[in-house]
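This document starts with one chain, in the form predicted on its own, laid out as structure tokens.
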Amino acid sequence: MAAYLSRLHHISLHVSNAEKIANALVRKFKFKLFATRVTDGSNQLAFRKGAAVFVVNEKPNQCSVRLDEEHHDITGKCFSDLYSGNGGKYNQYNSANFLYDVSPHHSVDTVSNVCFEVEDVERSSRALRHQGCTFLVPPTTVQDENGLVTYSVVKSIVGNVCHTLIDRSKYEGIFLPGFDVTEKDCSLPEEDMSCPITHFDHITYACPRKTTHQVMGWYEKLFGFQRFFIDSNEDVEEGLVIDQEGIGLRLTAMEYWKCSKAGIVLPSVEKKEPDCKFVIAESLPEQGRNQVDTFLAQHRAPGIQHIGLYTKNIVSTAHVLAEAGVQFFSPPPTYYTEVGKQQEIEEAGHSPQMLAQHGILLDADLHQDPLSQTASSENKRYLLQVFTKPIFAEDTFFLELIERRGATGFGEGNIRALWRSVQAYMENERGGSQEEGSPKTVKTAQC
């Protein structure tokens, strides 16, 4: 691999109003703004929930680009131009307004950003020259009272998708350089137990047919990432397929490789550190458009289509975060009257009627050790999910809840409800009678 990644330090969303997505993290989500950076050009706010922090970037003017859809190629060539860093390049209009970031001038609400900490950022990005990625912003270095940082910015494989690179092990402050810390003593934040996120559990792109190959490969040989499987019957070449009742998806996983010498973790308050894994999902032609398809359509490339936090107790944060407004999939109803779903769901200490106020799903883990089948309900591994409504004007970007009481996977039982219920929203609500890549007339569940 060309570059070895410490851990996952946040995650970055361009957005046309600023103030409208801070009010949907704050209110509804319960995050927390603790640093901000405010100059002539832009507005960056930093939101904190847990180990999970989202870099908020208002867009410094309104961007009147329309992508074809034909451009839907997974290098996203059709953004070269947009970007100023073309050719690795140094712009430095770009990295005045958006420290520690691009501006993608995407023409709509985005997130584009994963940022990753590495131990050497020059020798890192050097690697990845030679491999020949496209750098954004060259490695540079900014400083405050409390020490430097040093950050470079690489265009990845997927759509607008970048990662910024970044070497803080000569700082001593809470956040970056450049930020104004609002909350002063938000190193270790007091766990909220009504509604206890934790930390990120896993990034979702949507992309074209036929390019998981491809992403996986890039992300294999740059960063050290392997393949995760899904399911214990998962086809290696083919993923797991998702071909029934008018929904065709192909999901295939990745996990940064935890043989090797570094690997992703995050600063989590618990003693045993989780990775994040990425997903990618593309449609399959036989079936008809569905929401891989609308994403890649309303958001003009391939991208971040949803983000899934990890909570210690879904149901109270469901509860709490509906109470302050949030939407949520819900899954068909014949979900919870399934046949030994009802004793699945109480055999793990839950009541089929509280996860279905708010679509929760919960599906048992397959692989359990055989000491284990007969052990208490505790001690059986389980999962449990739930998707809201998107958080953006447009159809695209959603987060997730996800629970694991053991299971590391995403539980075959629950992928096929949570992506019917995303189909069934954007059927019957909307109708299905947009055509692909024109603008939206309904706004969705706003946040």
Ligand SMILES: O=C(O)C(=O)Cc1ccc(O)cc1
Contents of the next structure:
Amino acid sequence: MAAYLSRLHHISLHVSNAEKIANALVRKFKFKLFATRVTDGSNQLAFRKGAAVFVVNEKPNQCSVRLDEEHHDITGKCFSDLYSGNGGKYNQYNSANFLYDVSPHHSVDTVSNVCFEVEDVERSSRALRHQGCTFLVPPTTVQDENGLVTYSVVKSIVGNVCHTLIDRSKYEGIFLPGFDVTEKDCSLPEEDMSCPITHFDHITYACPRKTTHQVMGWYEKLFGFQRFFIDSNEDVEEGLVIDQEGIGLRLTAMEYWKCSKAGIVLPSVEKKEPDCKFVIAESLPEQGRNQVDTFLAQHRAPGIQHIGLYTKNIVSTAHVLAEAGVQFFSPPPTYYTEVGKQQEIEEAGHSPQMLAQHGILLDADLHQDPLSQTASSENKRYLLQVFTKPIFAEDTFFLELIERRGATGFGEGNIRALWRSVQAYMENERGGSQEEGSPKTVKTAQC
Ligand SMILES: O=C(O)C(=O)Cc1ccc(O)cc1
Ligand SMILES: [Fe+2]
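Having displayed the form predicted on its own, please output the structure of the form predicted together with the named molecule.
What follows is the entire complex, opening with the chain shown before.
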């Protein structure tokens, strides 16, 4: 049985300099720091914008406990011992480790934990363990004066990505026990009209070649995810293959539905609101090096390549963020003057000049979803996207703004335009393509 997910709770980053990322999230991306957990050995900062919550974990120094492949143990005992560092007794406020997460000891900054709310952590963890999942933290309860929270941490099939499963139904505090809430009035999504980012739209994984089916199968079997089609050019078996112009990408997408009764709701019967989507990107052989290859080389493992932040108004959001110093990829200026694109933009009620200002891409060429019955409103669907330059020192993780106007998938045209922008950036700003896994030499445009 799958462990059905109630909703995405937060996404966590592991970085060597939390202050730097905190500054970027607050000053540039307009997130608010609202909860902190600072101990001798760890620094955890929680930021939110609407329902999107990031937890930034500052990587501990060398002397901390090492949790890596050879220490993994599905019984959990070994992890309790390792995790507490105090004679095997699990300590919920252990100063040497991250609460609600593990210390991944990844060599570069990384986004490595997607935390989901579930209704019953014990039962979900049992079900997953029966299916062979590796638990990095067994079900554990943490409490404070506002109630209690139970969580576990399961290793995913994708590189260093793991999932914290959390039940906070018996907790009335603003965030999680163990964190000090610094900003009490952001429990409700704030209405920020100029920068209306409301939630995480999707998470894109960069995966090695020929692993898409395995990854999809894992999420389908264990969490009840379902495949959905990115667009009608997509082959059921092959996914969306973009192999012209040396792009060489295979994309496949899946989603799950927010459910209130974890483990009981049958997604096929009770299709409610879809939550955050997941995109799996792998590069195709015999094409030039693309963003996925660069990610795998510089991140040194498969993992989270980018996250799409949903905004109700991408033009205004991109403007506010750019003013604050966020750098976006821009397609060549001709993108906005090509007859077809210009017309598409105008028909969607936008101004090519306004979109060009921050590199916003529009894809109205979204075909009918083969499973969808709503052909009549098809021509009104479109999608606006803009991609930031890398967030960390390496060319790995980046953010995206996305505004959906009826479109539920992703725009092939936008992916092509993004590819051209990245190529130009690699050639001009990064000083040509990099050697596999080599540290970057030019750091001109980190976001
Ligand atoms: O279009 C999107 O937002 C996607 O998430 C698809 C995607 C995946 C990988 C890339 O390197 C670029 C685009
Ligand atoms: Fe994306």
